[in-house]
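Heads up, the chain below is alone and in the form predicted alone; it's given as structure tokens.
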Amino acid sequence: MNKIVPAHNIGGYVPMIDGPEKVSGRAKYTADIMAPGMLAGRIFRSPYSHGEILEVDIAAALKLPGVKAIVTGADCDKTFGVLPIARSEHPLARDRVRYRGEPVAAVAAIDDTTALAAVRLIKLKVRELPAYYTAKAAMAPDAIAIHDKKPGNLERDVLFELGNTAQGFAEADLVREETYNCAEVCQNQMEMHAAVADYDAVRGRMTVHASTQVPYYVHLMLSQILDMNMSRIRVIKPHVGGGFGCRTETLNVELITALLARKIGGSVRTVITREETFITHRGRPETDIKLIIGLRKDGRITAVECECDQRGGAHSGYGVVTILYSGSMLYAIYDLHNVKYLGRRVLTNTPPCGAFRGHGTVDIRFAFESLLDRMAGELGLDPFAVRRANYLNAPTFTDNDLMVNSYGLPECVDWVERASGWKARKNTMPKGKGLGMACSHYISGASKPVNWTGEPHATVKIKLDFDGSVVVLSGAAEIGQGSSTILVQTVAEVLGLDLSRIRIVTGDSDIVPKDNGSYSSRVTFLVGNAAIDAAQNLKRVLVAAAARKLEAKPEDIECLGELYRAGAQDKGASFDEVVVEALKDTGTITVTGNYSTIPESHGGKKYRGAAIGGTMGYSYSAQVVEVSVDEETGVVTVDKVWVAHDCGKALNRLTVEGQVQGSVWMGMGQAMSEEVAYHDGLMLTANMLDYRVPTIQDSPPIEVGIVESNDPHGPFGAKEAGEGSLAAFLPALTNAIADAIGIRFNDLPVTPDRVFEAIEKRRRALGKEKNSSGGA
């Protein structure tokens, strides 16, 4: 049996391999790509929320000197979308506009100034139609359909009941119902959306550089929209300045730029503004939740009923998946047996929402953990005790067939309780200070790919050549989360080599194998396993070569990374010598590694909402948040956060800690300040002043505890680390505020004006109570 001596590439603090380029400014993003003769693209957007298009007048714009091409909806009758069952969106509106800011026409000109001037000359005539800006308005009986095939403006409705909720509520000692509202939020990543398209008219080939999380989806949609064979399209993903879900979908920017490039037979570069990036959106939908929980005196949950309405915007995007996730992910964190879920994804005349970090789970988890905390208080139970009373026992399948193989939630809960000093400090805090806790979880890659092709879920190739360098070829999109570093680490670990031996090439469809993309925290789990498989296949080739060189049996070869030997007394052969031997008969060596998820269901349960499928592993998180509330101003200050995250195995502790802290920080934004606001369909918060994200000045100390449950299917035991901790912050914050001032907030964000208003309302109520009882 071959022995591998680890190079200790796993489990330490490893700097990200693309760090030097990013901190030095050498990293090239899509907007940095410029070349002589490249035209500037600009988009004309609808000033109407909803209307039948009567005319798009481009005559004056076409006459402007320097304008080379204009495209409208007439140039493309194909639709696109991330889901095969929900492709209703045109790159440029045809027949109807459905939200303010929807692309209607686009200009390619010699420079941006000219392109912008041309856009301002375009005229749109419409017959205005009724517009609906809330889910309630869109579902009204007299509302007209925003899309012809979607009666009632329901993109998707889901209803399931597993178990018997009526019986479960009858067995409870306490049943409580609450309603919650979570505002629509936007990713607001640093890099604005951009695309560069070059059409080679002689060869009939299209090359597109795009800021994307899934180059494969861009490739697929370009083929569909342009009606071109995929073999004639090349997609390149440069460095990406943040994704957080919005760049999972192919965006209209990439498709419009390609349409312009083909029309002029050359190159077009489109970089949209911050406002346009907001309008392109694909953020988390506004969500209204009605939640009922039944609880026994010992803290056991007996039944759950959840009703969820999501304002999805004018087009589906990830809507079908989002509303399914919101129901299915009620499970896999606690031991639930009587659950009823009603979910409605509603079409409205607002920009389309999509997948946002913690996709589908965040708002529901806020409601669940908030109500659970309130009920624990009513029963006189400690919030930690209630969570402990409802643990799962892994490995197990939940009632909705989700497979849980590793479960580090108990260790997470123990860690934050201990680290925060909960037992000693709870109920002893000064006036205006409070502690709150909550738990959350998330998936490690979806078991069912969005666009099913029958191929492995992940493929990695490794190339070894005369120079002794090992080159990893992967289509997985590095978007700042550190996935490329993880893949290099896994390959180096299997081969027992130093990281400096390994290089990685990603993001070019002409070179790397197709990958399903960076979404649902799939890369570490799925692509990491494929990288391990590829590295093991390469190791077998090298061991066989070493055996030939050392005149030994392959099973007797000891692999020490830079040294291969046949026995303890054998001087062995260096890695470079073994490489020369391996290349003798074949030349360059290329090996392939694959990974596909195992069947995720043991019983194959069928119910509405089951289509989401499962995942190979779930991460778990627990948080304690400490706050101070100024009752004179309503300002809430987060003093400190303790967060524990079960990532299975921390392959890179540096990136795990960074991802967990980033999740907490993003959760803080949604909980305290971020909110997409509209006036008659016009987005009012489409800038960095009106849409307030937390700054470093707002950020509290975040203490991270890494819990390692070592998942049996994860690469070296790893699971996801970048999303699962986000959702717990929201309820932990509001639970802490309730502890500090005795007021619970069911609507997010909890802004100072809302806190102040609630405090004033209580003061007035107390005043009336005193007056009515004869008090002074």
Given for the second form:
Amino acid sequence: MNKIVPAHNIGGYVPMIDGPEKVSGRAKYTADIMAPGMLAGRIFRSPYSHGEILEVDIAAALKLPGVKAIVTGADCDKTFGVLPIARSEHPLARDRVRYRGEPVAAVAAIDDTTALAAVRLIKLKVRELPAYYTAKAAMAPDAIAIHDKKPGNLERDVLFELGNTAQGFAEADLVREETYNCAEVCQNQMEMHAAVADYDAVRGRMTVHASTQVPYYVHLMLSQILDMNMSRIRVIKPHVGGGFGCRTETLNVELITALLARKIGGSVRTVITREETFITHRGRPETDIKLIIGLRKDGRITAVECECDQRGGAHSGYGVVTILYSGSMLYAIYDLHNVKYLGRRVLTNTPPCGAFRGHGTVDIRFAFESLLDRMAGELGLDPFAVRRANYLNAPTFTDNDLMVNSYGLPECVDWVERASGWKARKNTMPKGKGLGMACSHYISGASKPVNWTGEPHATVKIKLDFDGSVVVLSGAAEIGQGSSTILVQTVAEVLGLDLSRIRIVTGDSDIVPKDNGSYSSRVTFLVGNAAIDAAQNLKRVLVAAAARKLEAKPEDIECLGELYRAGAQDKGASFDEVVVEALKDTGTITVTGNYSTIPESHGGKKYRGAAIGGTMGYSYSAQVVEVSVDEETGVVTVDKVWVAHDCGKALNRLTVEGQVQGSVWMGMGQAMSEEVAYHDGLMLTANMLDYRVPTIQDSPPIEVGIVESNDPHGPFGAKEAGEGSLAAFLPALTNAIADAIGIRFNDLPVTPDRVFEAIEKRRRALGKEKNSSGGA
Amino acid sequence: MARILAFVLNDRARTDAVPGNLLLLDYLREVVGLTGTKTGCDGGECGACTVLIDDKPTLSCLTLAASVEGRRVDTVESLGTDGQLSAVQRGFHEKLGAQCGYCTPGFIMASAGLLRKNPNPSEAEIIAALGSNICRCTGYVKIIEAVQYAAALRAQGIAP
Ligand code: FES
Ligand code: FES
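Next block: the form predicted in complex with the partner chain, after the form predicted alone:
Following is the full complex, with the preceding chain placed first.
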């Protein structure tokens, strides 16, 4: 006899539902969209770091055969930006250019060669202004304002003291102060930015395909920039080749392509180059940190004081949020009291920075875990013991009012200690080899979205029709992180159906409900909960239909996925029969599921901006990194990483592992080789050879331990998995290097030349250098 | 100046007039419409454009279309038979060697080239063969597993 049981769809290793398209080359990304007659867009960019625009001369370019339209700042006087309080950017510069690479004009031509030739004919005349390439230079008293409304080039300063730091430091047995510098880094996602815009002049409608994480924000900004009613705009997000945060705000390229399409009344495709992707990167700002920690002999942290300066670039972007995260996320990982934070977000004549994976938390965590490790050593404490001495007692609220419910950090710490063999190996490592550990955490979606108009935080719809296929409609942006797979799994789990029954449609504003997008690791938690709600609503409809069909009471109906029955003896009705019954009432069924965060999770009001950091659930991570350092060359090799991540509940172990490995590895790039470097505002690293992303040859095995703390609010207990493990790699690495060679690196990236220089410096200081007079 | 190009693309003979300076990558994507092959950089940095020329993994962004005259070119679209995924494709799908999927066609073709030459590669040989492909999502761990799994599927005759 065939026993029918509900299908189980969560907790296993489930390949991504859109994998077959990706491995067969059928998946369409924005640049793959082509149509006959489509024009090619190209952007002319400022070669100046800072200047008042005197003239944009497009006359020669316009005369070039094949050029169909050119737009400049004169075509649009509107501004855009992700934060309603900081919309300072024009799609094409007007009056002033503020960084090298800022878009000034754009061409639509019959082909890319012609468009490029036209761009080369455009001339920009400016009166050059003093340009500032560091936060310090921009904050100098005589510096002129890059934006008139921001005197002193201070985008935002944040100051709070919660508790009493003076008293806290007085209670410490050891107080240490250190400074740290983290170089600017960028996402360098594999797909270069692209947009396809099609303007239907007859109907006055605009359709834009964009390589974005936030189709809704793009929609919003298109409406603002084009001065068109939102109902006349359609935004489609095709497959997206990674984001890591650079696509969490509307980008110039999307807006410019739309301006071109409207001007010619047709279709334009703009695919920017790798170099352009770099020079407009929206990455993680260069950050200078001064950190003071007070520590007692028993490992308890008594006080923390932190100063943080971020070189934000030429426009606001997410800047205010980034500098707030850096302060608020000092909390919610350890039990901290007596904390003082001073953050400054500074405007400079470099590309605008944005929300890189681990937004706002990474550089601060590097500093914190580095200093803690060093001080533990001075007090003769084991690095694990010092973390254990400072655990939160969850559930709790932090001093800055962040709500912490599930807290799997202790299990993470235990797991990496065990898996790495720390206790047995730590003090027996051979010369030049070392072990280091560190912890980190991250939010599962900001509890208050930046553009909030009062509706639920997430909405999912499910459609069920005559064919019995369950179609999930969601605006959540699949960018390779697996959000569509998770939503399908979630709905299938509630209905007890096999994954093959469920389809998902995403990324088309004409069809799917609005979603804020894929950022701050919000989708699994917020949209996942909305999907559960929608599936439960659908189940209710089906149960009622089954009850009618089986002439039973709804409460007696048992749902086994493919079979609905009234008790174990009942033959029941198949899913397909129940669907037919259900459709009798209303025709095609559509149900809605919603999710809203609870007010307790919205953060506090103790200082301006204290809501930033509030979330429904924090993920936790601990890492052990094993390194070998070649003292002759300065080359550091990461031999192995053990990482444990508390994602609440792994809905899909395969994608959780993939996300955690990807984050750890991205942290490795930042820690060891990646750096955006400039000479007078000219980026020196605008390609993948100079901006050194680790290759497969540089990359270690990464063993993942999944910790499941079962968050009380998470969908089936889940929290985020895609960001929280990035930050811990950086300090775990430098702590391991310190263990291997006794030198602490406070500046990132730790490149071989930096390591070599430090080793040489120590040799000289110790007066131990060998006499090499025999050499040439 | 246009030239006549006659070659075999994904097992089919094909003749086209191509400008002498047209890159194989742009020819495949924009002229033929095979958009599986991806552009990931401004030339030679990333491996996203890898195709097989006479079974050898080659960067199509550094190859002139006209230079494949008389050769055999395979893109990701050539893999798989009878609607089934090939072993390498199954490896990348089932072991999550692909997240965003943008680097994937390049990795798959580099891996397919490796397995055609060396059906049972060691981990070190896999790493060496994929050294000029960049992936920004996976950290490569699952890419190595994907290729190992693909080699096993082929060895057991489960997938071509
Ligand atoms: S496109 Fe990057 S190497 Fe060819
Ligand atoms: S899967 Fe996204 S770049 Fe490799």
